[in-house]
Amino acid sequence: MKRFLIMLAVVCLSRWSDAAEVKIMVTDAAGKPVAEAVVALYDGKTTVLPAGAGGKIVQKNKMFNPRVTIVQTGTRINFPNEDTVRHHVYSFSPAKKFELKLYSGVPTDPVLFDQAGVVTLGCNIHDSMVGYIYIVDTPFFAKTDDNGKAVLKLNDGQYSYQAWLPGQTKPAAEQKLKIEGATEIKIALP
């Protein structure tokens, strides 16, 4: 069994070492770069979630940091409050409904995000606080930088992608594509 696991690890590592750099550019209808857009690529077979996957979204200066978070299905996220005031974090989104009643410090239990989709975060005390979690069933995802750019390492093959913007309830663009080596994907959102 141990030998099988070692061989499997070698095969997996060699597969990922063949991955090419895929540059992604997301623009709006006017051709301007879009920051904080989420791009997720699906190959229809890879859904591996790293063991013990977890994350955190910090509340600081009465904001969610980061404002946009991407995680794989099955990820647990903690919501530490680093402000001097208490927060009451909630979501009524279909992908995950939860409530962390008025608290300060770090909640004892992280929240499990076990369904793909978009989760909008809010605070019952501070209405201006808004954050987003985009939950995906793929390990191939990225968030664009201030220049509308993101980079992923992908193997050659057929993929479909979804592109999403904060505030939307579903992807703004979905399309199939073929990856062959290093390439650049340009996504224009309506």
Contents of the next structure:
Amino acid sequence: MKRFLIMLAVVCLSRWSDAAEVKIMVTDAAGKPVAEAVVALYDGKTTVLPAGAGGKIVQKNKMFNPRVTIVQTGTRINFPNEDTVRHHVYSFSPAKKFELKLYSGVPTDPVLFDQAGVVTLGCNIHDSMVGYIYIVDTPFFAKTDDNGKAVLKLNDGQYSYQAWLPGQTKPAAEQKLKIEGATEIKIALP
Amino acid sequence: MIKFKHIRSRIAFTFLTVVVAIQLAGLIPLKYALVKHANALAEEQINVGERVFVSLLQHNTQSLKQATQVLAADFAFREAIATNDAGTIESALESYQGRIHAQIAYYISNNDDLVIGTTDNEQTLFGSNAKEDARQALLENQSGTLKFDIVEGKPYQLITVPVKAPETIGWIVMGFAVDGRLASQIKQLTHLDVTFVQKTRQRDWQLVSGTSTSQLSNLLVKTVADIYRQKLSLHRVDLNGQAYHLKIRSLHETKDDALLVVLQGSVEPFTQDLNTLFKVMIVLTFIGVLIFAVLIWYVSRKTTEPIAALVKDADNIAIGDYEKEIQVDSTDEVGHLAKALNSMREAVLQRSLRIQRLAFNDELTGLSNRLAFNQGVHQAIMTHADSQQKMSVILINIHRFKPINQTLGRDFGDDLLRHVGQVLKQNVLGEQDMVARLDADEFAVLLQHTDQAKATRYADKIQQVFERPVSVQGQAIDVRTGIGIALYPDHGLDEESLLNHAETALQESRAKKSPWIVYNTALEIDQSETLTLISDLKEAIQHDQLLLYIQPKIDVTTRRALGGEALIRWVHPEKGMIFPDQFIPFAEQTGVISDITNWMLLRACQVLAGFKKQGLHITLAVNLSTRDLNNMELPEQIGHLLSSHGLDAKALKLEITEGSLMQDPERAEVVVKKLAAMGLHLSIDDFGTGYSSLAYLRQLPVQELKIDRSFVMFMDKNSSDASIVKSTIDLAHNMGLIVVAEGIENEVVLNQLARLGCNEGQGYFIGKPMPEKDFSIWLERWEGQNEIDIDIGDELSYAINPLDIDPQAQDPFKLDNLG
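Return the form predicted in complex with the partner chain of this protein as a structure block, the form predicted on its own having already been given.
Next comes the full complex, this chain leading.
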């Protein structure tokens, strides 16, 4: 998280001069705040991720930690096993099919996620372990906290956004959005 | 009410009825309860079966689900799905379907509407809602509900399992056919027949599969159709007399389709067992009733047997068998009854013995009576008939018993009879010999195995005993007896003839004054001829065969001839002289006596008239019989006779016996008084032989009393005879009567009588009865000689008894000789 924040801070700093803080609130259809929802905004200009950028999803207590991970296209993620038992991490998702056959400790090679989409992580040994990686090709993305809130620093301009929830097979349709200064966006999931 | 011949039948019937009723009362509710119980058991079985069925399906579902889940969790399979490798998915499904014996296998993708299956026509199976159906099925599965569906017209149980990677990416659906296999599996566990019935849009209710017979299955299809249509809740059908409980459960139901399972439990196995039980109960009941019947029969028989025995005993008493005592074994009511019967039998026996004693015994002497004697003789004859031995019947009569009884008193007479009886009894020869009293002074003795010599010896012995005076009541008295003897078989073959002949012999003994007479046929002749004589007698009167005899009578003191007693003799043309003894009794019986009396009176009057012409004034006495004394016209007739012959009433004397007076005393008195009034002289004949009392005679107008010859004949030798004669004379004189003695046979007696004051006398010493013309001669001689001892017998030999006359000898009284 710390790393993620630093990374976010780096992204923000690069355009800090005209950037404004945008507060995002995600609720479900009933208006209840939704935690761990993923929000991604697109400004139409593709930003390339610096090479070598990576992250990790730790397996601890037979859980993927964090459960929901949002990365930009081209990110390499390693899956260090901090449990005493071995795991067999796999994904049959079209965005990235991979398989880390029974291992313990830190795998030698991280997995490259170069295609936008949702990758559902599972462990072939432990059916209950479910993890999600959202691969987006935009630098503007955020995950809601327990109160369904997220904050993004955005420059004013035209955006479109997508919001996802874990378990949703397809992301909701893209919505158009105009940002002018610090503002607050409310997104209601279907 | 039913009538029973025996008490035991009544007891048995009553108890058996009760027992059978109780058994039936138990059996009928039992039968009802058993049927009810059988139904309850069948119902219970079907309820249990249903629960088993449900849990079986759930268990099946679980295991199928688990098997399916294995496929769903297979990494390679999931990889195939993830890579959309349709061919691999299908082949995996196919192989797995075979492994778990499913008939249908599908994969339904969650992401798109991809359906991959082992059959071609997926769309018809699941339509566009396949995904939702699968999701729904999954939810239902988790809650344990079963999913059935009809696929291509066939019913299936569908198992849906999600495929996770790790999120649900699709579903595997496995279908298991609802078929005979399932049905028999259920049957195996529930012991119920199972039938699956379905309805589809295309077809109405039809049988899917089942374990029952096709007949029952078809019925069930029909029944289910009706129940389904009419929303009935029928739970029972009957087929071929068998009842089946049904449980119908819907497995799948949509607007058009329906799949039902019908569980059937037959009541039959339960009722079969219960029926067997019931049959056993009936057999046991029957055996029980049988045993009870035998017991009742035995007990009631034991109870009534003594009663039946008593009935038999009572019957024995009724027919007169009093001898057998009734056995009393028990102390109960029957025992009391038996005792009562016994005392009744005893009383009847005693009474009958008393009656017998009265009937067969002579109260006075304690000897047998005539009846008993007759029987005794009869029985003796029977025993003697076999053996060739003889036996004797002896009749003994006491002479002059009546005057003894009269003068010395009845008590004395009774004692005398008892004494004589004792004497007779003491002298019998054997134990079986019998002594009886037949009449007042007549005894009979039966001597068994006794010939004539022995019998006469016995008679002699009796005679000897009575030769000495007998002492009775301290008084010595001479007893003279007459004895008649008859022998079996010489004189008779039956008791009647024996007794009659002994009687004849006795009469003879008395008449002849012999100690005893043994019967012989000569005695019998006259008796047997009397009957013919009677008819001859009437002729004799008409043809003048009768003769008048006169026995002279004198004054005892002066010895002057006074006249005589007119007697009758019959000169029979063939039999010669017949004495009155032989025909007078029969003449009296037949009434001919009146004619004889009339003849006698006429002849007496003629004789008297003849003497009167000669200047002789004598008297004649004529005997009157009983019948004469009852003839009210007699006095008139006599009066007529006397006047027609010019005679004085004093010339005729009339002799009457005591017996003749006693026959009809009132009439006799009238006649006698009339005669007396006419001046006729009346005399009582044979005084001492009858029972008449002097007191009675005193009332009659009689002038004379004739002492019987039996007292007079031996008075010179017998002192008691003399004393009887003396007291009679004294008595008669005290009463103002003339006393005439009969039977004077010698001068000693004549003189004795003279001394005693006797008035008149007659007898052989004076003159035997003689014809009329001889009487004149006797008269002349008697008067002429006066006191001269005349032996009339020498010149005129009159027989007194025809038996004494030699039949060959010349009879002077034969008509020819009399001429």
